[in-house]
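Read the single chain below, which is given as structure tokens and is the form predicted on its own.
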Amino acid sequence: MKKKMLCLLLACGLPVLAGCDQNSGSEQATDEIVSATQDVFAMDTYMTVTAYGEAAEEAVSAAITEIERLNALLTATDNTGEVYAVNQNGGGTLSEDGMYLLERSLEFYGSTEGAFNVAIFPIMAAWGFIDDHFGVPTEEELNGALELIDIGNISVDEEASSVTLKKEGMAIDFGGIAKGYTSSNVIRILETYGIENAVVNLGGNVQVLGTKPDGSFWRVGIINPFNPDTGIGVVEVADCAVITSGGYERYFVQDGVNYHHIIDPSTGYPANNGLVSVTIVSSDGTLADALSTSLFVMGVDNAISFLEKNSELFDAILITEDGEISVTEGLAENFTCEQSFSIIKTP
């Protein structure tokens, strides 16, 4: 087992943690441990924060406030958000949170050779994934949108904390990274209240603090991408984020063809590289969120190559369209699956 993380993890978009009490409000738990749970709808999904400790109720309330703050700040579709304003005005000043996410997004663009692209918004809009008016865009519409996602047309002034979108119609979208950033922020807030055991579930994106109060690992159910109403296995985790991207999460069907929301920036079409689910496990929620999408776009061979070069940063579970499951060796001991799986050897 790798020393870089206490627990191993997970793959899933499954919104429930097996073996975890998640009752509303504050309660007296086993062995006099106080727990508190609150739910909130933000970033287009239902989110749950559960914490254990004397200050659990205060800590969870502060966590919900942070989720709501970041939701309002980072949305690309609500006119109250700074990202919306930047997109409407072709640029503008960003908050500390916004600048951090933009700079990391540009870093991920480089390290993934374009698989992660924060300027993907126009293509997402062309497919209807922004306003839910789904439809396959015409070749002309798609070509026009592709002209608007060139990262070279994003200019950042770090000293002024500002960004300029050089081409009219360009727009940035933190949808591929915001939930991971939010979960990491929430964990930090819980720690300031002395919380040592907690779980943050942001619509299936899970980040846990410590272990369960009894010292055992959190158990996370793994979704079956071929039948999302069922599970395919369980992983045990502690002190890490577990974030999954899958083509089953959001899609529409037109003329008998399934089109999912994970777009390959190089083509403008939904990624079709042999993968149906990618889970990233890392202590860095922001990285896990960005890379779950990026490796999905890369496809099996390029994803494994990326894993081999960056094995010190994260672990992963890959599920192919043929139903084959591969996990990095750092996860293998804590991963229980109903079928056989292969182990990805990393340096």
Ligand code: AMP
The other form holds:
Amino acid sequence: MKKKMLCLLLACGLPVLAGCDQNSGSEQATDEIVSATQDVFAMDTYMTVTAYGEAAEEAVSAAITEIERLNALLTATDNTGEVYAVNQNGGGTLSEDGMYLLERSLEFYGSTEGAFNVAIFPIMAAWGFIDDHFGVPTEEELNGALELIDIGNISVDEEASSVTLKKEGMAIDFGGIAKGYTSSNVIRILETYGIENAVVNLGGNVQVLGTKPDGSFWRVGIINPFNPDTGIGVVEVADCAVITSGGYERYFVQDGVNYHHIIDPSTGYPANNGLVSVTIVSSDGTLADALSTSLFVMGVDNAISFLEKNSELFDAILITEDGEISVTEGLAENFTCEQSFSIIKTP
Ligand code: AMP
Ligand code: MG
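Can I get the form predicted together with this ligand as well, since the one above is the form predicted on its own?
Time for the whole complex; same chain goes first.
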């Protein structure tokens, strides 16, 4: 519930896109640059696509169609596509999109040493995040769910483009990666229409194409995890995705304790490893989404050593529960923030 409210604010331009045109519909700006914007509710959040250029209106319509297609295909909760069917039947065939996402998810499982686990669905269900009947599961329920997230029980047949979930009750959840894949696909579609400047905002996860039409960088606000209706800083970027994972995005409170939706697969509990927000900046939206979730799970020390080993692939902004902000070297000059922050040196 919280997430929907928050994203509504973000769709209004607060505070994710500082200084970005957020009007609806198509318009001829005073400097003669044509732009178009459309909103859609998909993947449990409000999404906005804005493009600039001659074909902006057509391009944005095609982008919205793509978002709706991927939403129907990849949802694990509505009976509209292949992920739901695979989960119901213990396997089945997948489209090119589904196979790509599954294979990349399995790669991320390896590279993050299990922090990213695409089979997390039974744990999400045990905590009530699937049907919104939130509650702390019993130890027995949690242990039962933990037995169903063993990635070794997912078998992929590339030639047949199919997957088998070897244990009854296993289920795939692309919730940690689907939005980044969607924004990457949307950018590709906009490019086929000759668009050179665009911004896709999927509930606060942003991917930009090129610069702003005037040649300046896009300014993407980073939410203050301690007061999510406000921003904590702004990052200036071109041609990349800026994707944040934070416990504040979806959670419930029981007996005064806050339980959020990003699960540490090693315990089955919401990750509680010292980080309250992780932003990944990368030209690869799918990677940015998967790794924002993964680094949140890893916690600050493991996240920093992961960053040091993989610094060529992405930049990051980490915020700890003590309010300390760390930014990778590659991003430091493009990040502004009212409080001081430290710089993570990368090789
Ligand atoms: P994000 O907002 O991208 O961090 O994604 C959070 C969503 O990813 C959750 O709502 C779940 O659907 C899913 N998820 C939660 N924990 C994990 C995990 N450890 N690995 C992969 N996906 C996860
Ligand atoms: Mg993610």
